[in-house]
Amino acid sequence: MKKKIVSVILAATMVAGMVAGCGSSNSSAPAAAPEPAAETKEEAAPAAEETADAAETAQAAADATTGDLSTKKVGVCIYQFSDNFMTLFRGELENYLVSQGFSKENITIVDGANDQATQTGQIDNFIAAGVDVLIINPVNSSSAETITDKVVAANIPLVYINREPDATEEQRWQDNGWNVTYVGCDARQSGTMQGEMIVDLGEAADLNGDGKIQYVMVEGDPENVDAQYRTEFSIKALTDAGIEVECLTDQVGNWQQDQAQQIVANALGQYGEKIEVVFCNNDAMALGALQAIESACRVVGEDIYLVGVDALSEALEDVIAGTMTGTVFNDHFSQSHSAADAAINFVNGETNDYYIGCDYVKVTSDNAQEILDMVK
């Protein structure tokens, strides 16, 4: 299991140790040297000095470490602004890099239309301005190795956000010791999570009667690693409780409310009651479903179920309305502080752990209105 916490080494405290050369432990103070009874006050004065200078040392040591973050300079790569998770998250991102005391003048947050080449120049606009830190959220994860050459050649530290790199590109940053991290959730939690709403439905859902579920997958971005463990792991959680499954139809939305309600609408037409679960990799693609959904007279919670992940606030309110069946919290909060967090720690000269995992939450009419509460 990757780690999930971050690892923060403190080289300020660390030089203070060794100038002191007193063999305590980092979170410790130096304990008080006793008073040499033989030495005369000459022979104490140049110890004192040096005292005076090595705590001198230890105190600029930390000031360099803890420095003004207002001068630094930091590179924000979206891959797309219309996203709606990634609205939210970016809006948070730059709020709470700004409370730690970053200069809101200095954080510079582009937008890669969902273009990698674009993102591309973007990265390298930011590496020749010579910013302190880059934040990547890449447009395909499978331009990561690419981008990480770059960027460690340019001695800029790296951390990836929201769509993760794969296990070996994650391996090469620990091999090399390069300052590089990804921090975000792992999407089979999620996935399991909106299968687990659906077996948690007991025998209700098998509208039909006919001894397994039938379903409609909607997919997201094909190359992203999050569509793809959110498709697996959604239907494997029904399989692992037993439940028999039928594919009626898997097909990529991309993301998008108006294609997720195109794909809907024909699975609607082509299948019609036979369809009792449709799952969505994202919310606004499940908005997109129920538009489908409802123009078709059916009625999620009666004779249809919806599921998806994000926790939109459009979404959170269908589920309290009972036109959802569930979504899953993709938390933006915990994600875009966890990124500023290991960002200031590599400005800071400190280091941080590869992996910086977060939780999802499952979010049912149980507990809607309380997520939706947090996220207004």
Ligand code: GAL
Given for the second form:
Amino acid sequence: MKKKIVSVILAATMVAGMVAGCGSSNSSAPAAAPEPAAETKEEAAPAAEETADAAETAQAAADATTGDLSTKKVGVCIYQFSDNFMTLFRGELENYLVSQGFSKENITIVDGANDQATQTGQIDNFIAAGVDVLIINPVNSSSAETITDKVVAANIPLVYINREPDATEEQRWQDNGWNVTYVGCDARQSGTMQGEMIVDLGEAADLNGDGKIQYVMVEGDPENVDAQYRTEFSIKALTDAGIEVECLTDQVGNWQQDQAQQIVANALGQYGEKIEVVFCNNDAMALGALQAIESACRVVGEDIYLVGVDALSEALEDVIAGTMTGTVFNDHFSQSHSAADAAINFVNGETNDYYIGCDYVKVTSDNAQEILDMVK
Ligand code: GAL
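To test you: the structure above is the form predicted alone. What is the structure of the form predicted in complex with beta-D-galactopyranose (GAL)?
So here's everything in the complex, that chain up top.
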């Protein structure tokens, strides 16, 4: 199911073709294209300019073949800087791009402030600035078609991250042979792992012994497939294991700690001891849920269970301390590195698969310290 980046080494003719396609339109054709006479005559450009153009073209050809990235410009759009997980992601992305040869000053990372209009404006600016590649974490996955169209029209390769466009949109990239890809994990896997952690508790999960699991679900942004799949597949893991479930309330916390704290505080007020499990689509919300749980004098692992996703350091410390039942490592290292590698392939004139996946890792008290040592 998971695919890996397939690097395609360009033949010399393809390199020449790419340079011609991306270079300035009035430049002399590179050596591989032998008949520039008419165009050159029409332009009647001064000799010095032609020489400069030729030098520029030769440099571009050299960069393409040698993979010199230090002069290449990368535009990165993040849906919202205040998102904890995307903060880890963008930090690692920038470090890795620099480690691969990009200059820090040529990497521009902007905050979409959770507003698609703002982000669309930022994309327009990147296009106008002529970046060599774009890495986009869309505010709304449903805007991907519009975004793709304008970026492809500008002849800029595009790597989507974290918020997966739908299957129809991904198919379009493939059908048109566009330099567009998506890098991310399959959220169904993280949801399933959350559910399995509760299944693995066995009978202990049914704290009130009524033969079913009463739960509260706190969802991320419902437009986002990560939220949809984690909500669905966490519960599916329980029902697949033959466990009866009862949803007490299912509410949207938009990936935010404060919103989740409020939701869980209200749920605890309304349902009290009936609540056996709190499922949160991410750790930020699980940390908010934990604040509410502790304020209500409930004790995770004793009279309630709590699971999240991401493996934020704070959540891992809670798993180690027993104040969270478990989380799922959302590997920002692997995702940001794969995204950067895909961008590098594009910049070097190579292609990528249209979907580049990665695996989640289930985290319980057994391996939380190990994961913490890795992420710190
Ligand atoms: C998820 C992550 C959330 C949030 C979301 C943003 O993968 O688990 O914490 O960052 O992406 O789209």
